[in-house]
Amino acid sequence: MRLNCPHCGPRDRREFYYYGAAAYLDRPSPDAPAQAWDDYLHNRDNPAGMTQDLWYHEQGCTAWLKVTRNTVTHEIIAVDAVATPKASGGMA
């Protein structure tokens, strides 16, 4: 699989790191109920089909990433930056 990193163009899967479903980023406010936070934190889906991930460019540019993905086929859909790297490789 090659994700198309916005910054450094096509590369090897290998390259990034998996992080999860893109519903990370929902993070719960610090007040929210016990099973909220308990499904934020362990809770995960496994879905067939369309899906959104958070992938790290470790071996790159260290950008994050959200990746639309097809588990089913394999498609990338699209890869879009969620936060731009600094200078010195570190995030934004």
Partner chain sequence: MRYSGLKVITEGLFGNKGWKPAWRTPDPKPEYDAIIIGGGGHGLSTAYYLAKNHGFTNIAVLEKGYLGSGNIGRNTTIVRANYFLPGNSEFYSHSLKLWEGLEADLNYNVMHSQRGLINLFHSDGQRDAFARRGNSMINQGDDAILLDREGVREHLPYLDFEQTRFPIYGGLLHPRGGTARHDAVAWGYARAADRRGVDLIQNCEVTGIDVENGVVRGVQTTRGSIRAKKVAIVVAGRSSQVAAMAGMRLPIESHVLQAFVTEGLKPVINHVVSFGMGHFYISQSDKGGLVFGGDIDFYASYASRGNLPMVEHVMEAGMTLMPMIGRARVLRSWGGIMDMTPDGSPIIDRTDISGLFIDCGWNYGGFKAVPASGWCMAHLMATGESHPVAEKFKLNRFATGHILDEEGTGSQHNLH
Given for the second form:
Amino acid sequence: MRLNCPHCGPRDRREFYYYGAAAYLDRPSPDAPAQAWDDYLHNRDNPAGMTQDLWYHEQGCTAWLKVTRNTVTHEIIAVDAVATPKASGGMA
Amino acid sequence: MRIDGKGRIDRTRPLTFAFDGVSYPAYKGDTLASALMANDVRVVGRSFKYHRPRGILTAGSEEPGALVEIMGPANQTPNTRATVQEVFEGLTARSQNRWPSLRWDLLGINDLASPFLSAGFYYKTFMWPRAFWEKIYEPLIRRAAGLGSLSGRHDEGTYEKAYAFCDLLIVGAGPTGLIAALAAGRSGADVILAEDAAEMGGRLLSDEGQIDGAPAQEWLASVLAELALMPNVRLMPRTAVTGAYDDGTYGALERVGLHRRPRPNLPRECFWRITARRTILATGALERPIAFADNDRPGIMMASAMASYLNRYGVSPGRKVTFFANNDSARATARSFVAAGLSVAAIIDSRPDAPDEGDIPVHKGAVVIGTKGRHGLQEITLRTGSGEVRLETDALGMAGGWNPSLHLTCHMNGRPRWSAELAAFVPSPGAVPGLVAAGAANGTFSTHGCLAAGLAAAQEVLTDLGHKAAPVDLPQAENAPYTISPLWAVPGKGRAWLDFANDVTTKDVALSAQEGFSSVEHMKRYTTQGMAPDQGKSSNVAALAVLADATGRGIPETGTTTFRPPFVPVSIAAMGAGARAEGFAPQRFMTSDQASRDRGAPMIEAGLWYRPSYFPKPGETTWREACDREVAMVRNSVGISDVSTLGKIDLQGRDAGRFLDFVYTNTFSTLPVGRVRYGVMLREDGHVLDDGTTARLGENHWLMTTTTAAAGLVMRHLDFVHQAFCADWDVRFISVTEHWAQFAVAGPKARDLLTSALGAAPGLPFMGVRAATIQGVAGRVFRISFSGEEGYEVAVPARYGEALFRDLTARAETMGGGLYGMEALNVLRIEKGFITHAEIHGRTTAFDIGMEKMVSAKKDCIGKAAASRPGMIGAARAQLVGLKPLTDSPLTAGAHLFTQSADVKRETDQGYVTSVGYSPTLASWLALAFLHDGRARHGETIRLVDHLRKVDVLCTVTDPVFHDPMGEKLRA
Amino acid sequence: MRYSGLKVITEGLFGNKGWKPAWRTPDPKPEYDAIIIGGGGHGLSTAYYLAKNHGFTNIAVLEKGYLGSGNIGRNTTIVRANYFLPGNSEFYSHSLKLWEGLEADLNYNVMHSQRGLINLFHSDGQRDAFARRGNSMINQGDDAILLDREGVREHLPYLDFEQTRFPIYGGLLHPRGGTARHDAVAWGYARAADRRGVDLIQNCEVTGIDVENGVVRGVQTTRGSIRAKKVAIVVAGRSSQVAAMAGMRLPIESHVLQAFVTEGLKPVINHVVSFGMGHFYISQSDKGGLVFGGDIDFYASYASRGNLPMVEHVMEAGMTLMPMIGRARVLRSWGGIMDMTPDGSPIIDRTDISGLFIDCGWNYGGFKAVPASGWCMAHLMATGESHPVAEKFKLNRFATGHILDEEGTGSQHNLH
Amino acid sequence: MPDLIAKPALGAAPLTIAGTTLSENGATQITAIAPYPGSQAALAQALRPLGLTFPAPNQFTEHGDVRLAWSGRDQAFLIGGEAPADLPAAVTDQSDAWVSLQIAGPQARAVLARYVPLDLRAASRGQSLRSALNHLPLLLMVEAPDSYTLMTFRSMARTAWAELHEAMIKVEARLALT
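Show the form predicted in complex with the partner chain, please, because up to now only the form predicted on its own has appeared in this conversation.
Okay, now the whole complex, with that chain kicking things off.
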């Protein structure tokens, strides 16, 4: 499996660490109801098909990446940096 | 028998090898199988279940029967295919799965008991009496089963792994693969041509065909010569592509040194990870047997294998051969045998309309219904239109049709399609992204068809890759149509083998259907069909057809089992190359490593690091003596310890304080410059992730410390929090763990030592930090303590680490102090109630360790919301306490706690012990433990029980801080 | 038809013509008292115990493919009761007791082999953690023995005690741990359930769950709609999809776990052995193959296949721990789909829909749980109450913070 | 002048096997420069006196003996020179955090292929890639198609050296076959 890191280019899966669903990006506000936190931390759509999840290019540029891919075929459709270029000052 | 004038073996290079203790001659270029055949050795192995004699069935890696042990100086290699193993001088092989000898195998008795050993019999018996299963039945079954044996000694061979990249990977160097490689190579593409066999050429090496009017082997030689000169083409013979993985990644096993005498440092095998933009699967096809009664005798083999032995190796499996076919593909082989001067007794062709074959008798519409010959074929019985006929023959070639070698196309869950025309499964296009199957692997069986398909596939791929395809002429070659009339199994009495290795017969498949195991997967699992070392390469399709027949379904409806990686078995040593001994994980050494070893310290693993356990002094005989001394030394004078393994993260930027407030439970942004604060970090799920101190070095400059264990974890966590939630903040951080060597100086004389080392008093309040010049080197001094004594940590760039360590040690020793190791460090922190990952083991909340007040109410932080769930707080949880035994008994970590009156059982369990140590300071064993509602139970007597280590002690529950509870020494 | 050695002999004498199908192949009835979705190990055992323990006579098991086609047919066959958290401890203990009587109960030889399981440890800290575990096991009434390095050497002389990167400090021996023949477990329960009248319906995929006013009414299938008073979702590997049919979103992420088997070898490994410094566990099957595995591939997947980095990691762990297996060749690798929960423990619970129950979230420990899972699920379905040994396996424990996290790795599904 | 003796990360003598040489580079100044958000223009200005531009990902820029090598997201290592004061960036001394090795010669790429999962077929001077050297972190700089600088954590220097040495021996043993 290879991920096309937006900074480093196509790299072997072994350079990456996997976290979980991209839902981890949608952190509820501190005063959100308990249900929102339960959903955020635990409950998952877990699709058999297209999903978005988070990978960390640990043995590379250390960017966190949002990967759009298919959980049935392992086809990778897109790999985007979690931190937008705007936020990081246009550098990578 | 060896046939003069035939084969590609090098008759100028005679060799000697041994099989079962007997020496035999061979030639360079022989496989063990061809060499045994040359010497008329017919029985090579024994089958799995019935221990039937097994000869050679094939000439390739699909061989199910001729499996042997190759003997090495220290180890043997079991289950080696004699058909793949090349002979080298001194090769020693041994037959397997037999006792006492290959010829007289006691477990051959299983064959007589076969009516009682039908498919799945073991599920129905061996149940009574119960105790007999593990004591008698199972050991007997285990000893009878298995095939070869491991030596039981460490594998001392050399192995390696490597990466390779290419534009185009071509799997298989037969006509299809070769012409594809030629076209791609000439076009400038970066090509890897991988071939399982020792020699490239595929069927061109075995069949006596012509290409462009000349012997095919001339074309082969010229193509190989051209390819060898192309810098962009990498030829990899003896390399089996074993698996297709995602995004163009393939596993491949190269036999680097298995075909020669071992040499120092030469890998036996190399496991390649090949990344290819495109792949052409040109693996050819495998001929399949026909099931008929007693079709498993040595001497019965694949017709195509007979061609290989004759034309490639110059040997014949018999003197009077016959063929049993349902298609024309064995005809050329029969002619080759006649031309070589051997007798071809007959061709038995199941097709009533089969063509004649010159002088060779052809029995049309006939089938083989029985065979004779205990240790080798002697006679066959045919059923013809005019009755039964007996024929004397010592070799029978089966030609049941061809199965494309499409295994790799199934590795990503692709399902092959059934072709009624070919009576075979063919690859589904697109089953592996980027891979196209061509030639025989795709169901095109003529040589001309393969050449055309290989060329077309290469041209298609080259266009995809953006290369302009260079011209390659399509040569003319044999182009006969493939006409087959399927014949899977000859009906009749007796046992007809499908899976020669696992002894699965047509009856077993029928019985499986009879018992309701009629799905193909049930049949496979119930009968073990296709689960032997050849993974059913030659038997699965026929078994499927027999099952389809038994259930009244068609083959396409019956489906097929799945081929999984690897295509050929791969040694664990090859895929695990490099991991032997210390290669499993990197070793990390502190700058003080040599200095500690110089003082005799046992170095122990702490994650990837090595840290000194203790520093023995002359006369000390146990670690405890050293540990007690070191603890007392720190409490009474001064101790030095290397703490460089702790994670250090440098944070800078205007928002760094804000960022720290977000990742720590407590507030850091208010910390004055020059001060250090202890902090607790939670995971988002509310449990403690890590703890440590963070120093404010400047207005916008901070230095965070993590535990050794969690250094990487915390860095990743910070990266996530930053990039996911606040990427626009003005904060940047980087690990400086490796840049700094850092040493703890602890004890009542720590300040004196620092004054001497720095040339001035450290001048720091408790939890203070400052830059300092340490003997001419720019460094830092912190006043922090993990021991409960007045403590400092001195940091210098790593290049000066060893020098400073030795310097501090020498100064300490002049003051009655010295080095202390991990054991003493552990006791010191237990005395002080400081926690480590023994306590913050991932299930601990801030509440559990009494730090819930450190979760600031004024701000959000990671983990705060989840930490407030009802199950995360409250008296039902176990809380950190100290334990002190009522007597002077040792305590053990991992013991459980009970009230004095309760029965010791799960239901009454009150908690458990996390850390223990003998405190020379308090002259008592001490423990840290988690106890239900523990903070409310200080003073209570609790029973500590460790069944495993036979400890049962009454303890007093105390505050976890045993030593200097007011912290007066720290702040002195 | 009762199986026995005598039966095998008499049938053998008469050409094995008399063997009857192990189970019927009924068509679905219009209505059942209980429907179990999923004909894997857990579903079959649930049906069996519903019939046997609770007297249900009108039950169907609906299986999308063939019986036992899920993880019961692709695992490393380990059976053990060595958990330490209350909640898990009593459940797996109960399961092991059921295993010990399974052959007699099912009249089927599932080849349960209590050859002993040894978890190796490689530091003082790991020793203490295993001591805590071993003491929990004994407190629960199970067995555990703490071995030192020499004790391990007596049992496993072939390990690398000299050169290995992480020295072997000792091991926790669980003598009653072992293995069983995985397919046979499915077939044994299937046959036994069938004998008690359970309809086992293969090639019948559930496509919808009918719910009216918060009460389950039945299911839609590829073989028509079937009414039912009670419906159980027992489809680990597909739990999220089936639960979604009832509008539920589960605390589950699906991951692939690869496992490996070598060519057959004469007996060389007589225990189940696990490595403490890298995920690796191994045993040798009765047929002689070394059966081993490691960690999941770590990315969400339904592909039933994995990738090379984890393959290599597992092989590397094997080579550093027991280099004598180097010359054994891997014959086949495969992948199962694991329901990974945020704390690594399973769920056996009611749902918010009356009459709808769920059994899921087995992470990669489902095989050994097959008997107790069915036992407790049947109890729950029949009585409406959690069985005492499964009462902590609640769906809402994540919301309330009553976490059962044996690994201590927290709310990240792939780390358990 | 410091009174403490400085030690190299490894202190290994160069090895030449199969015409390919593995050596340890001498200590040099390494400074991590991590620009703050929105500081691109100011940074370019501040780097001008060095004659360097901030490198694109996977590249290094150089001027004389001073090199600015991309080392990860929003980060580059200034190697062999002093960082200008008041950069609009986090500036961190990394000089002692790394061991720097050099592998050069006809078999350099074959040796790296044993451990580095990078496609180096088109390796050319100026590349600065983050990856792994077997299990170790790696910053690889391409000096020439057959010459590579390999930086990994200082504490792991011995493992890096031992593994590279082993691969060189195996590559040599293979060469002897042909």
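Think of the rigid core as the biggest set of C-alphas that the two forms share within 1.5 Å after superposition. Bear in mind the structure is a predicted one, so any value in this text is a computation, not a measurement. Numbering follows the first chain given and starts at 1.
In the core-superposed comparison between the two forms, the C-alpha atom of Asp45 has shifted by at least 2 angstroms.
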